[in-house]
Amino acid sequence: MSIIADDNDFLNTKPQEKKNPVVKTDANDNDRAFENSIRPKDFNSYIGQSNLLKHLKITIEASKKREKPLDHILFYGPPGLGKTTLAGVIGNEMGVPVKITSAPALERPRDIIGILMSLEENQILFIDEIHRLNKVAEEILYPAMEDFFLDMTTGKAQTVKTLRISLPKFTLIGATTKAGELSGPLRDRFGIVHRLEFYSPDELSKVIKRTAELLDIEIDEKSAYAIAKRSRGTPRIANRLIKRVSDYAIVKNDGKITEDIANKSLDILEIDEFGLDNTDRNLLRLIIEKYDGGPVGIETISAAIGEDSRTLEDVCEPYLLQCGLLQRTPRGRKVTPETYRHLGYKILNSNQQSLF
C-alpha cells in the first residue's frame, strides 16, 4: 500500500513516537501498577495455558537457533486470561524489548507508521484489541508484516515522491477478544494463532497463592481454592478478589485468610459459588422471569437491565456460556435447566417457572 503523507507529518512522525511509544488506555494507573507488579516474567513463573506454553517454548527455541524473529502471533479469547502478560513473557524469553499499544490509539496513519519506524531489530510490537484497527492502519500493516517495508508518497502535485522504507524485522503479537471480527487478510498474516482458555480452579489456586506470596498475604490451600472457585476461570479476577478478601481479613482476622473469611468476604461482595455477580444474575433472571427462559435478543436484555450490550457480550456472556448457564441461538439468548437450579427456580411446564 502506498501511503500519502504531508512532508511535515512524515518528518515529524518518528520523533513523536520515540517520546511516547507506549499507549495503554484500558486501565487506570493503580490497576496497571498492581497488575504489572504481579505479572510473571518467564515461562517458569507463568501458570496455566500448558498446551500453549509447550508450543511457544519450541517455537522460541527454534527461532533462537535460526537467529530470526518469531512468526507473528495472534492470541484470542475472553478478557483477563493473560494475553498481555504472555507478550511480556515471550519478550523476556527472546531477550528483546516489547512495545505495547492498542488499536484504538492508532487512529491516524502516522500513528502506526511512527511506531513501525521506531522499532528495533527483532523487537516485539504488541497491539491489544487488534480487531478494532481501522482499515487504513490495517493496510499499512500488510507489507510491514509480510516484507518489512512501507511504501510512502510525500509531497503534492509536481513534487510527489514515492519512498520505499525498509523496516527492521520484528514480531507482531496481536490480542483480541473477538477473533471473528478480524478481516481475513489480517488474520492470515499471523503464523501462530492460539486461543487462550479459561483456567481451572486448581490453576487459579496456584495463581492466587503466588499473588498472595508476592503481596505478603497469609493464605492456606482451602482459602485459595474457595476464592478460585468464584473467580470465573480468569486470573485477572482472581488477583482482584485476593485483594478484596485480604482487606476483609485485615479487619476481621488480623490479616490471615481462612476458608471461612474468604467465603464471608465474597458473600459480602455478592459473588456466588459459580462466580456470578449481580449483573450476571440479573441477566439470567430477566430471561427466566420476563421471557420464559428465552430466546431473547441481546439488545433487549441490554435495555432491560441497563447494561451496555458490548459489556454483556464481552464480559458476561463468555463465562455464562462456558459454564452452561446460557445458550446463544439464531433467535437470541436462552437459559439452560442448570440456570433454573442454580438460581432456585423450578420448571412447572415449558412456559412457566416458580421459586422453590
Ligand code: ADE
Contents of the next structure:
Amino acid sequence: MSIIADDNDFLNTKPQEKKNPVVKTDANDNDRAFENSIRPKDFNSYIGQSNLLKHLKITIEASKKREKPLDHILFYGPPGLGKTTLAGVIGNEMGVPVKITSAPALERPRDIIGILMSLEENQILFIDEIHRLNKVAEEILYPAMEDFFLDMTTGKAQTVKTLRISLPKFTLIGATTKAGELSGPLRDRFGIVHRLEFYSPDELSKVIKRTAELLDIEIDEKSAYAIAKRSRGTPRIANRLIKRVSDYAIVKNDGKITEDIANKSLDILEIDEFGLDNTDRNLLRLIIEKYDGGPVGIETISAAIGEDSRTLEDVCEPYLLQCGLLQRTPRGRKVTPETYRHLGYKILNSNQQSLF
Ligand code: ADE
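Could you present the same protein in the form predicted together with this ligand, rather than the form predicted alone shown above?
Expanding to the full complex; the earlier chain stays at the top.
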C-alpha cells in the first residue's frame, strides 16, 4: 500500500525556535496570521484559564519526570478561547514540536495515515474540530491513540493481508466547540478532558495590554477595560478590536487611545456594552418580535436572519447563553426578561402595563 506524503508539513514548527509555535491557515488568513504572531508561547505569557493551567503544569511535570509522552488531551469550548494557542504552549513547555491539522483536512484514510506516520517520537498532533472526524478516520485513530500502532490491509479478496505498523509515541490534542458531537469511543480515549471558559473583563484587559505592547500601541487601563467589556469573553475578539480601535484613534486622535475614543469606535462598529453585534441582536429581536419571546427552533432562526445555523450555534449562542440573554429548551430557543430590558423592549402584563 502506498502512503501519501504528508502535505501538512508547512504546519510543523520546532518549539525550540521560539517563533510562532503554531501556524494554522483557514478561511480568514489575515486574522489567522495576526493571531499567530501574537500567540503566547509559554505558561508565563498565557493569561486566564487559571484552573486549567494549574492542572496542565502538574500533568506536564509528571510526564517529564516519568519520561513518557503526555496523555491525550481534549479541549472543548466556544471558538476563540485559545485551544490552538494552548496546544502550542504545551508543545513549548514539553520541548516537543506540534503538528497542526483539522478534521476536515483528514477526509481520506491516507490523510490520517500519512500524518500519523510522519510524527516524531513524543510529538504533539493537534486536530481541530475533532467532532468532524469521519468514522473511518476515527477507527484508524483508536489503536494509534491507545497502543501506538496502525493496522493496514493490503491486497484484495483471498490475498488480503493485515499489516501492523508501529508508530512513534505521540500525544493527540483534540479541540472541539461541540463536545457532545464526539463519539463515545473517541471521547473515552482522551485521558485529560478540559473545558475552556470565557475570560473575565480583567483577564481580557491583560490580554489587550499585552497585545497592544506587542503591536507598539499605547493604551491605558481604562481604555483596555472598555474594549475588554465589549469583547464577549473572547481573546480572539479582544485582539481584533484593539486593532480597530487603534485605527480609529490614528484617524481621530493622533493615535492616542482614550476611554472615550475606544467607546466611540466600538459604537461605530455597532458593538454594544454587552459585546453583542448586529447578528446577535437580529437573532434576539427576531425571537421577541416574531415568536413572542420563543421557544423557536435554531433552523427557523437561521432561515429568517440568513445566518448559517452552525455559526449561530457555535459562535453566537454560547455567549448569549452565558450572559443570560438566551435559553435553550427542548422546544427551541427562548429569550429572557433581561433580553427585553437590554434591547429596550417593554414587557407588558395582561392589562398592557409595563412590568418595568
Ligand atoms: N492572546 C490570545 N489569547 C491569549 C491568552 N490567553 N493570553 C495571552 N495572550 C493571548
